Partner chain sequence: MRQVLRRVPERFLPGTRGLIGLRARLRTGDEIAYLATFAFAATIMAILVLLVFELYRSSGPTLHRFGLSFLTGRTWDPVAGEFGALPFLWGTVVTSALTLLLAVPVGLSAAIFLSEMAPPRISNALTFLIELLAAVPSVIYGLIGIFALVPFMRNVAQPALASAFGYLPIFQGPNYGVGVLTAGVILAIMVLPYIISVSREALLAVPRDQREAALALGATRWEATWRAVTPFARLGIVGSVFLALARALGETMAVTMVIGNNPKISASLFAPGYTIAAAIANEFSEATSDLHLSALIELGLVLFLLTMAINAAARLMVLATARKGTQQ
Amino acid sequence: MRTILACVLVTGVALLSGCAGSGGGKTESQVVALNGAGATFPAPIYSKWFDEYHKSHTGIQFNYQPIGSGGGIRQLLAGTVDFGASDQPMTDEQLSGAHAKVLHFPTVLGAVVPTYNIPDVSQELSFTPEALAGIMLGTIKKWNAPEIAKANPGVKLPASEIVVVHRSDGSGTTFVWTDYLSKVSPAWKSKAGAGNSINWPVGLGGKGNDGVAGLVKQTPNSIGYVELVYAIQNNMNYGRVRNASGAFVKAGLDSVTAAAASAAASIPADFRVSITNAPGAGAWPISSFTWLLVPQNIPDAAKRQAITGFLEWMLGPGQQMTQALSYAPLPDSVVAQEKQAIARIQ
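In the form predicted together with the partner chain, what is the structure of this chain alone?
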């Protein structure tokens, strides 16, 4: 008897809590709820935006979940979400394979930085693109190799083996990093190429930004790459990199926005563009847009209005909130171009 009682009690309590939850939500009947999925990198700023937008438009709930860029694209194509988000633009193949037309809207800018841990070196290191590619390919094996030393006069580099750390999970961060390496190094392009997950010539794989950061912190004489936001928020040291105009630049919100601004002239109408190795003098070379993916045709009028309304808001007040969370805002020229593109949603 006691056992049956226990059974009933447990299921009862669990069910009650469940009903309380679903019941609580149903009271607001006139709510327009939209689901979105995709990139993990912009998730914090998106949740901030959607929360602020919900405050001023209480009838609209945007539920955004970071399941990965590839996942976001697939969910959008499968029709399980109302909008997607991605750190890399959809390919022509994906767009032509889609049942409905998909529009890209850049939201903020991301950047990837090389982070390292050399116990005997406290100075900030500078890297040439050739040095970065050589390290990642495994052709530059020691920290005191001439390719690294030349860019760092006065720094006493140790003669120890370099341990490369990379992302093990498929990631937009990896895409930006390898896209950059492919642009600056023909050897990298032919041996490894650019992608979310690639066949790494050397190194250890860590899962996620924290996996890479953890491994770099734990492993002496290691080098890895993480998102700029992650490096800033976690006080990690990261190096300068020589950009396309020949200047050694430190990654920061300004240099990232500068990269987008210098590429603005060549931005196509559908916004699908890579801005790594951008030409500007102050441009951080390993930068990228991140995009919201929105279907061109949204039959449900309430959802359509919610999305267009949000996009307008995001390009205005929304852009003011980016820097507090260490995201680089879009340059004005891109904002203007996007505002015109919103009208394409029907």
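The form predicted alone, contrasted with the form predicted together with the partner chain above:
There are no partners or other molecules in what follows, just the one chain.
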């Protein structure tokens, strides 16, 4: 679990490390503390943002717990956090059960990638949608199966059993992955479907993107799905996937941006949209927005001002920090829509 900022005791007074310097710092009672929880998918960029924002707004402290999208939604609905975070838009049923209206604010775009650990295979593999669905269903059982070998000519694939690794917690990353599989595979849609927590046909479970990454790294002949930054940070192999136009593409800023561009002209007013399996020759097919979930009514004026101020900053300077962590910035048209939506917070 990532800790954003920690409390330390200095001469008997509780101060927030990084929140108060040796001269003119604020005591804990003077700090506006914003508590949030949810998706691990955007946790690296959120950690960076919260730290950078605090440097210029020392009276505002973010405490974000990356517990998975499902956990973030549950805590928001329970009223135990000031904001949630999810890679899956809240459903109509979830929204109707909220104590107050919840607004969705897209923050960045990211890619979910198939990452694998096959001893003695160093080449970058290519996957068809049919192969990915078959692997996850357990109907494609060995690495040298024809459905995999055909897309990887010249690669010596072993006859080893495939070990599937998936999320064990309620996860927006799982929703993005299974939403994609449901669009490209009728068999997957009928047998497993889309959701942030499903009954997996096969496999081992890991908690969080970091848990799945760790299991794949330590399990020979395994395959799992993680947000792109986790694959890069852990120096893991991840494959190309054939997209809706028939091209095998690699996940990256350009291919995620291409996927977003296909949806930018038709973003609904509430920002709840899926962009998996997007059209376009260069589009990465397993791309997604990720959202901050913010109550429309925030009675505490200090917290309301802190959240709206951060959202404005996130849509401006914050977007310039995304690419260094392998996230794609929001399209300009979405940024413009969101700036208008911030005014709904009261």
